[in-house]
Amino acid sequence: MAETYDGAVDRGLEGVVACTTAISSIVDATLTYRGYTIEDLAEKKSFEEVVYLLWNNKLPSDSELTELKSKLEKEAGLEPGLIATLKTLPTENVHPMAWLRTAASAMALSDSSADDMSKEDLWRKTYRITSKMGALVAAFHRLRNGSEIVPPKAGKSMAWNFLYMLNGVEPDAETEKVFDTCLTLHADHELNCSAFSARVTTSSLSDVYSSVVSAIGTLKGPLHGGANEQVMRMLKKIETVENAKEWIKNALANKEKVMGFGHRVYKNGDPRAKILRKMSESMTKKSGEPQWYEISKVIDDTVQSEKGLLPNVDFYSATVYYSMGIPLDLYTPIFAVSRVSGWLAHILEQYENNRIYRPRGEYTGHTHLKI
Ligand code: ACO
């Protein structure tokens, strides 16, 4: 007789609570890092602190914090070995996530400890991999513009480096702290779905850029990270701010989703939407553009009173981007190249608590069928 089971979860696994973390949380608009709220953290401690805090549950002392620098710089750059192989990879006509899902795989060729699951090794190839994720897409943006590959600077944060690495050009203090404080917003974010699958993956017992690999692949989908890139699509395709309101009045009417809106957890809106709102509202002004802001504002609004939906992180991060002169497919790699560090915190704690996930489906199709 086939077994039965009670309350099969179709829709996305929504409310099931697949395991236990101590690394962030959320409750109602309330999102927390190890105990510390995204907004002190924003405001506060710069990237790598929020690094060394997701993986050591604790903030950093000054010499932490240095000796932490100095892991990530030593990992910083790419390896000539690696740098040939990227280099085989085609950049026209690819998706910036597919290539970095690639070149992540690629990472681990050139590491012949990459199947070493010693602590010691996992922790060297947890500095590798989230020092090099910046590296890798700045990379990817270089080879596709015919350019050379930029070596990361010494003494620098790994805000600085990526603007650096990507653009061959100094950052301003202003603009390496936004950058940094969107790194720092998307590091981690409970069990969200990229996390979940680099968490599933880890607990086959695989190695750690197995898990990070099938993160991105999982990051890159429209419903996800994906959905930052297609924001500021919309907002090229609305233009004006006279068009915005009837033009997501017919998006909805006609049952689309309006990108950077709504979330499976939130439903008194996402507090890193709130800080991003005010951070695009400055760097637009200090773009020059001011109308990718305020076109944002009567999505927002229409959405808001149509709908009921609020916007989630990736709404005001892509005019945020944008004003850097970030271009829009290299929107989410950046998530990556962030939320690696959450990945990370996240395969670590599988691996010190680890049962392989194997649920069960509940069969629905034929029986009894005879050849
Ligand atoms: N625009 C229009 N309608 C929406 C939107 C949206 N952005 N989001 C949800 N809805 C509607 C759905 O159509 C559905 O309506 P229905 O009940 O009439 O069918 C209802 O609200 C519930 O939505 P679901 O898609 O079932 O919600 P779920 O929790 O499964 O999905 C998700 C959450 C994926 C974020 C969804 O809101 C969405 O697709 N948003 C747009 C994509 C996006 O911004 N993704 C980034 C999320 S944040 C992140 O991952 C980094």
Contents of the next structure:
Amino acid sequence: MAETYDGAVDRGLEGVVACTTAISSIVDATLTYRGYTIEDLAEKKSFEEVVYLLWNNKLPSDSELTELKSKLEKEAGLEPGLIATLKTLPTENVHPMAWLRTAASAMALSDSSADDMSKEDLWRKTYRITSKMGALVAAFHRLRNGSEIVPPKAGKSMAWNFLYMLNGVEPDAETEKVFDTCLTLHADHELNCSAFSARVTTSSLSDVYSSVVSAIGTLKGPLHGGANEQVMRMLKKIETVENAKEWIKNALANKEKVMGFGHRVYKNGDPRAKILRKMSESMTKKSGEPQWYEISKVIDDTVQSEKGLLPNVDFYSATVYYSMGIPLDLYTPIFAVSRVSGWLAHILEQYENNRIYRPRGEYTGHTHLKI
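Starting from the form predicted in complex with ligand ACO, produce the coordinates for the form predicted on its own.
For this one, just the chain is written down, with no partner chains and no other molecules.
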């Protein structure tokens, strides 16, 4: 007789508590990293300070921050052997996240200590993976355009260096600050889909690279990453502020999904969206294309009034990235550049108190069959 389970869950594990974590928390419309609100961190702390916080459960002192930056800087560039491997990977008609997934695996192959599970080497790999993720995304963009890979510059922030490695142009202070804030906003988000997949892989005591590759593969899925890319594509279809209200009303009447609204956990609004809305307004003006923010505002107001849905992190991040000249198909890889810090926090936490994930499934198939 088939075994049955009371209260079996069959819809995305919604509401199921799968583990305990001290990394980040969502309560109503409040997101915290290690007890600090996202608003406070976004306003007052750099991405590097947030990375330290996620990994160490406290904000760094000046000396600790200097040490962190030094270790990240040491690992930031791509070694010649890794670059040679990356140049063999196809880029034409390739999904950027598929390329990044393969590049992250290649990064493991260029690490002779990839399977060293000692605490010391785990930390080395944590710095290595985090610092190189931005370089990998930038390398993909450079290689597909037939350009040489741009190495990072010493003494610059991770946000500054990513924008520099991507375009070969030094970003101004305002753009650097906005992008740094974007990295902070995307760094972690409790037990999201990709963090969960990273923890599941880690629970088998696989190596850290495998866990990160699992997370990248999960983020590649359009139900987790990629919504901000689709938001920008929608805005470009609408084209003008005058078209916005009628276009969005028609979309809602036809029951079309409007990307960038609603959230599984946030029912009273995503706190990150409020921060990004302000940055969208300023950055679209700075780029000379304020219509993208104005169209977004009309859509936001209309969807709220018609459906009662609030924007999530993806909605306004689309116009922020677009205003920086970042190609649309790199929006999800940029998500990984930030979120890798959170994935690694979850991986470290899982290693510290591990038990392999092995849920059960309620069997609903045939029974008592005979041949």
